[in-house]
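One chain comes next, on its own, written out as structure tokens in the form predicted alone.
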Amino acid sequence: MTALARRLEATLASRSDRQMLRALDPNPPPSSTLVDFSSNDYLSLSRSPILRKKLLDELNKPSTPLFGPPSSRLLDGNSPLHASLEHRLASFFCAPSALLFNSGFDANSGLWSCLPAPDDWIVFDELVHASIHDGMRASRVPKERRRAFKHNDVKALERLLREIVEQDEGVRDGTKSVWVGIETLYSMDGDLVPLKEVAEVVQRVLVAGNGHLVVDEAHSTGLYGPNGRGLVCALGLANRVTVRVHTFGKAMAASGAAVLASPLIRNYLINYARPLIYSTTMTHLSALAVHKSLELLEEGGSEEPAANVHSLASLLISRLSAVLPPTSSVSLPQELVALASSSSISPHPLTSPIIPLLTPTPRPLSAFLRQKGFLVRPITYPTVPKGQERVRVCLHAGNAREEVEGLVRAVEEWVKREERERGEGRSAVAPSPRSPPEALQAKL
């Protein structure tokens, strides 16, 4: 065995010993009889007969391009189909321009790696996606000028920004920029950013107008705002956000992403965003799928499914809150419970389709729920910090209320069984207090 093979084997064995090893099923089943509480198909558009018909009708037209283009966008991949999709996206999302990327990961890593200058600052929520972390690390901004703030803590953000202003004369006089990275809906915690408050802090502290808010709307697209335009549009903040990222692989049931920004930033990314420059462009089939998903949103096709998702979220949280005792090894984040029961008036729903079941035993719980007919996934370190392991429940418009009730009964059964075993001294893992968050290494 070579030195390389020994090193790789040892590293994977270590990860396996710590129950952190990832793997792909070499023979995945063509379909599942399990109730899907796992995928990001929030609006259930992947199973929509309306969307399917829209795409097939377009594909059956003799003039519709099916394959390719086998080229970078900057060479021979800049087709009329791609250009028209960008114009359509910009119009729908109330943005001055749009630029397509092959994935949300490419979009985030590409823009964060090239937009900030070496003497700029990057400030980011501690729970932002791995793609943002990769982009920041690849940027020219040194590590000491990349600073995280506590998740969704607006006061912590303000303290950090004021510290930077006091420390750096270039920030005070507006010759250096501060880039602030956040998500609108966080994929592991299922909580929404206090976006209006964040925007107000950035504007209030960085009075020279050199604070640039970069917002990832990957998980909020289709679920919030008029016709699913996202949280930024729901709050009327499009003119206070420098860059937005919308992805198509979740609620829109397609693939790819778009960066929404000024024409100047778009031109800069065309010249410096390496994932765009050095990748074969999005295929015609992918672009067509996005066109048709967007058409469905334009026609109001997301309104009823999104409302159903939020109704199911309220149901699940209220039912779990009623059956989970305070001593339970399974718990809900208190922030989600408070928001779901809030009577506050808001321009958008306060619930989300992502409900984490916090537990020190995510793998056994997910296996038990699978036996009961429900597909959910265990989420462990390094995807989430140590001590914050969970089973992640994702709700979909196509889920029935009876399926949600069934999931609640199964969780209740698990909790009662664990309590009984703990009372008999047979429980392998007892509930433990949540440890403080650590820096995330990767996220969905």
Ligand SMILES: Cc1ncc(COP(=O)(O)O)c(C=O)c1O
The other form holds:
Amino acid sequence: MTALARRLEATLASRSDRQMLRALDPNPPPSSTLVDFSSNDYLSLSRSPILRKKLLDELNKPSTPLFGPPSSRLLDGNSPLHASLEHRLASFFCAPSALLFNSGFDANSGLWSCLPAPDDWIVFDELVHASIHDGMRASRVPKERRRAFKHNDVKALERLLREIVEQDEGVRDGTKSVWVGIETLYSMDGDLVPLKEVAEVVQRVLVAGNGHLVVDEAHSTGLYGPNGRGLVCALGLANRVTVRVHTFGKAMAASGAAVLASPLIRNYLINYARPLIYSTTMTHLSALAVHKSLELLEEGGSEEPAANVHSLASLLISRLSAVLPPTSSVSLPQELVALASSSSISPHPLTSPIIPLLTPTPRPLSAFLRQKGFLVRPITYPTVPKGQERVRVCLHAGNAREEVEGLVRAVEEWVKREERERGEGRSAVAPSPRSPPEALQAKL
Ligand SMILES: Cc1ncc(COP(=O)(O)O)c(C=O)c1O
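For comparison with the form predicted alone, provide the form predicted in complex with the ligand.
Once more the chain from above appears, this time first in line as the rest of the complex follows.
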């Protein structure tokens, strides 16, 4: 065995010993017979006959380009289809301009690595996505000026910003910028950012106007705001946010992402964002899929499915709150329960499609729910901190109310079995052998 093979094997074995090994199923089933409570297909558009017809009609036109362009956007990849998609996105999302990236990961890592100057500060919610972390690490801002604040804690953000203002004259006089990185809907906790309060704090503390909010709308696109324009538009805060990222791989059932920002920032990214410059642009097929998904949103096609998702979320939370005893080994985050009981939908619903079931035994619980016909995923350390393990339930417009009721009954049965068996001095289900694809969930 070579030294390289020995090293790689040893590292993977250590990961496996710590129950952290990631793996892909070599034979993924063509389509699951389980009820999908797992994917990010929130509006169920991946199975929408309307969207399918829109795309097929377009593909059947002889003039429609399908393949390629096999080139970077900056060489031969700047097709009319890509350029028109950007105009359409900017107009839909009420932004001055839009720039396409091949994925949300590319968009975040590209913009965060080049926009902040070496003297600037970066401040970010402790739970932001891995792609934002990668971008920040690749930026020219040193570690000591990249500071996290407690998740969704506006007071903690304010304290941190005041500390920075106090400490750095360049921030006080406005010659240096402070970049603030947040998401609108956090994918593991299913909670929304208090965006208005965050925007107010940034404006109030950074009086020179040098606080720049960068907002990732990956999980809120399609679900909030008029026609699914996202949380920033729902709250009318587009002019208080410097950069927005919308991704197409979740509710829009396509792939890729758009960065929404001023033409100046767009121009800067075209010159310095490496994932854009040094990568083949998205294919015509991908751009067409986004065009059609966007068309559906423009026509109001997301309104009913989004309302359905929010209604299912309220149903799930209220039913689970009713059946889970306070001492249960499965619980809901209290903030979610409080928010779901508010029926307010203005300026946006307070529910989200992501409902975490907190439990110290996420793997046996998810295995049990699978046996009952429900596809859910266990989320364990290091994706979430130790002690915050959970089973993540994702609701979709296409889920029937009976399926949600069925899930509630299954969770209730699990809790009762556990209680009974705890009373008898043994655990309900011996931890099942981990199936490789579940061994570790990347942040979704
Ligand atoms: C908050 C967030 N931002 C960005 C991404 C990356 O987007 P994409 O899947 O398009 O690469 C994800 C997840 O996939 C995400 O959850």
